[in-house]
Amino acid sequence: MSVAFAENPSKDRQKFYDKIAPQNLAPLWEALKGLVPPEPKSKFVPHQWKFGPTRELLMEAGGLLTAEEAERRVLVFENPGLPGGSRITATMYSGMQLILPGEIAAAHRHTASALRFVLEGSMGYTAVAGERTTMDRGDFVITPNWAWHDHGQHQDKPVIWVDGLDLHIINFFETAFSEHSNDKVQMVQKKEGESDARWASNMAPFDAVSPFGATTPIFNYKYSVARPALMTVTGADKPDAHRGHALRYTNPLTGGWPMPLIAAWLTHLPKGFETREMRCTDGQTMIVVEGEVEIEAGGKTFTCGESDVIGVPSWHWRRMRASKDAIIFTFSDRSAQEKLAIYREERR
């Protein structure tokens, strides 16, 4: 069968496209470059949220509605590359949450896994699966997938933390579920510290299985434990040229990342240290815990102090310089990418 080529290809091709569109068909050759680009080109941009101004607005929100009215009183970090998308990077949701004295954020559960990184206050708590843990500044607290959780506090000062959730991965797969408890606060059935005794003391029960499936059985990685470990490594080793001194949080049962879809780690940069450039396919959210650091990303330079939050999208060159000794908490979708065998990084 011979094929006659059109005398006016552009016009005839458009007629053909118009013909196949009602059949819910599309020409791959027109879409191929966008579907299979030579390298990632994120629509998201590096951006910084300064703690001071964000905290002021969060406290103002605290005077406008209660935690009960809001369910979760949070200001969402909206990446300027996608306004209204409730995304700090392509796959991650993040925001800053406030619990005022005596308040309770009522119990619920959802398919998405969540983390909390505490910025301000003490004596706040999260309850997960019948056990409460007291949260202090710098603590990395986990809410596993589909676990009941509520928050509250017993002091006379506000408690503020950063939330990070894998919501947009869950929603991409259209697997999101949620449920509200009939009880505002779940019944506490375990002594505080029970999970640490079982899992966080280089010990584990025989035939150990995490009660949270693929998520770590530890749900509060205390900063009072993590910081000394990081600083001991800092004193013993030279910093990596691209990462500085870094220790990752792990699941004690597997040695892998603590959450199925979210990776998290702590970095120390000595005063005056400057990393070399690198870029990664994971979208990263960084929180400065201590000190001051300049972060160059995507051609922008951000001067970041304590409790500032910075979103760095996928495949953006970044470099860090510490003007003071700095400790940075980072979370990203690297855990998910490694499981899918798509994570990649490049160093200069």
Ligand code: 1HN
Contents of the next structure:
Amino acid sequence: MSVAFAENPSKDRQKFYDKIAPQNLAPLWEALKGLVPPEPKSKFVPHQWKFGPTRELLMEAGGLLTAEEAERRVLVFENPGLPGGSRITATMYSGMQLILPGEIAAAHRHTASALRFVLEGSMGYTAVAGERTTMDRGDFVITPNWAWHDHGQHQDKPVIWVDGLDLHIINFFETAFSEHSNDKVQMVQKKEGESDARWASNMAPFDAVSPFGATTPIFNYKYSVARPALMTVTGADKPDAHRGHALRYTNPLTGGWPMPLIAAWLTHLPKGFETREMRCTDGQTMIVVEGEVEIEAGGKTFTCGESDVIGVPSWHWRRMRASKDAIIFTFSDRSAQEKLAIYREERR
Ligand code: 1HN
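Switching from the form predicted on its own: structure of the form predicted together with the ligand?
Once more the chain from above appears, this time first in line as the rest of the complex follows.
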């Protein structure tokens, strides 16, 4: 059967689109390019949050409401590409959290997994499954999905850390659940360090059953362990041209990333070292732990000092240059992307 083509295609086509819209139908040919772009075109932008001004505002929030009132007193890193989106990159939520002396953040649980990366204070704690861990600067602390968690501190100073959650992936799948506990603070049922003894001592229990499913059983990846490891490797190896010196955090039961959807690693760039350009499909959040580094991403240059946070969304060319010996903590959605077999990177 032949079809007579319209004399005024754009007008007739629009008339047709208007006709099919009430039937909840749409023409693929108008949407196809946007649905399958030749390469990722992130609507998010690389952005830097300087620690000093962010901390100042967080402390101001501390005078406005208690951690308990807020449930979690956090200033969210809002990517300028989607204000109000509560995300630092396409998939990752991140923010800076404050616990003041004597405060608690009450126990709750949710299907999103969380990490904490500690910036300030040495007597903050978080509790998971009845065990507390004390958090020092540079510690990378895990909250597995659906695990009860509450936070507090035993200091006369503020405790501040960066949260990272995979909640936008959970919400995308429409699989988000959450619950509040009747006990604001979990009863301490285990000696501090018990999970380290079982899982972070290069040993494992016989007939080991992973206590948190696909999430690492290591509760707190201590900076006091990670840093010397990284520096030893730095002394032994030549830096990778694109990454510098880097060690990734692992789940000891699988050798894979610590969390089902979140990857994390630690990078050392010796003073004066400049990486070559690279781009990756994962959305990365970088936190400068030590030193100073210039991060060039998506055509912008950020001069980053200690505790600054930088979001680098998918598929932006980036390179780094250390103006002082620098250590950087990075987390990203690479763990999820690898499981879905969609992760890509390109180097030049
Ligand atoms: C959460 O549970 C925490 O436990 C922090 O500290 C930030 C942001 C969104 C949803 C849950 C926490 C959060 C969060």
